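In structure tokens, the next block holds one chain alone, the form predicted on its own.
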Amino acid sequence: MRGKSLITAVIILTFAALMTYAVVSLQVFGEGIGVRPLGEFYLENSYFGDYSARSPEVVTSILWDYRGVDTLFETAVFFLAIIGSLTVFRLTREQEKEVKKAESTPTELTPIVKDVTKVIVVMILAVSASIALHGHLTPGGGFQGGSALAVAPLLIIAAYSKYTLEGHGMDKTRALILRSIGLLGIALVALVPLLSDGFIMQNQPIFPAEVNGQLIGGSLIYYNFFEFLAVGAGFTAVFLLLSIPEEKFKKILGVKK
């Protein structure tokens, strides 16, 4: 069963490499295949300009600066996604300690793969950080580094177990703190032109370009770290959920099979 599992996953990323790379060679090689006007736009005024928004990175210009409100809604959704998700598996503080004491004994992996856990944990935030906070220079950004993030507490929870992560201080609770702390970031930034009398998620001339001779494409790092820290955090709470063994979670809600 698992043989035939592994052999379709790869027909299925086979094929998807396949069109992937027929699509990227029909846009690129393609004869008498050009850039739109709009795309020749953000082309050239992603980082030169008067309607600049002083990154090189152009898809994370378009992302959050000239399409920034739809990705505001976008963050919306994610976060109430979340939330339903939350709200689905949602446990009282008592249950949550029935849950706890019916795993008095929470299983665990060996010794050198925790070990290795710890190596790779490091490791992971490290990069997780530099996709986020080099989003505006590099391809990357702050879902795809929030989402990197989420898989460290994901390797401790199978390495040691839930019960560890939350005894260092990281549980559900925590979690929705961190997230909401994100999404008031990115809230508090969108707002601010306001102030200066701009327009909402404005970016250029608002927001310093650069900071001590460092390129930080105004608003961009600012949205990036705090999606980072929204994404990261949301998904770790579901993952302290998700990780309630199903039987003892009937068992608790009175479920019965």
Contents of the next structure:
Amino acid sequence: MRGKSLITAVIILTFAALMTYAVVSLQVFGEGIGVRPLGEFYLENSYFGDYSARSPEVVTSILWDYRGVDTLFETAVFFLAIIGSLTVFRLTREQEKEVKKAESTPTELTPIVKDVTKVIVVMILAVSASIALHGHLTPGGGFQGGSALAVAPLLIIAAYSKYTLEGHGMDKTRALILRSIGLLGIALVALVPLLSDGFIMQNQPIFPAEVNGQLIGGSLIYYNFFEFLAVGAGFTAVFLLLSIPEEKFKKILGVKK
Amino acid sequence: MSVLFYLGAALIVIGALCDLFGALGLLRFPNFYVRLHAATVGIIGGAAVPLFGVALLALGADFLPNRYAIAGASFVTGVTVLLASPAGSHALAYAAHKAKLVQRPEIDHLAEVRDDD
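Shown: the form predicted on its own; wanted: the form predicted together with its partner chain:
Full assembly next; the chain just shown is listed first.
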């Protein structure tokens, strides 16, 4: 026991010493060598100039404008993961109905938790929308906002039950429809520049950078909004599937006890 | 830099102290419920209070760009933590009590609840 702790301490101290040496010798916090040419290009073309998305948040601008196709494929990976889990949990129409029926009265948490959940769900909806729709101004964006959005149904599932969420209209089919709308929106926004001799997913000269004097960052706000919708709804669908009780599946699959 | 700035900085220092005491309590307290109390001290005192501190500090910092956005975001996050953390602790304690996982409590005010269910 003592020997193990000693080895751990030695490893941690060596690592700390090496890192300190690296930081000091490489002058990470010193003057440095300034902004590299590529960085300068991105800075100039994301906010300044006529052919820019006018987005102060350069990361969003790079993600959706300059490396849009890259991001599109990253999004595609996420959707493949969702489709994969939907395939694992695939059910027929009758089984879907069966799964939506509560076996007995589902156990809910105490009134304290339920009331706090009500307030927090509303707050999460507002905060996640702000993260997503501010994506071109502040750090954040569609994916982050969508992930935050998905916390709201998750909290409802935990504090109330899956059946409450479905009873209020947010069932798996609705979630999938919302997800598809989001995906379709991303694809359409990506294809619009092709109509006016642009390149695919290029947006700066085509979409307006400002509406009524309000900076909207060209196509960035549309991408962020649709990604927000798609990611939030995708996660919700998976959470709904994961919260199906094991007994239901055993019943459907005919597992004997 | 105004009074708000220093008030916010003071709140952040209080938050650091609360985090330290919460961590100490989590390590040294005898049973689950008191440890949960220490953890909650770490969350409310060590996360919500510094977030309000950041909000005040940002409001008081005249040189900071977008300080209203920073203050607003910190405030909303602080309120969320302030609401969510007690509810979470309550749920944990209730669940531990209901599952009879904790054998130690000498005073059991929830005994009648257990008999009801």
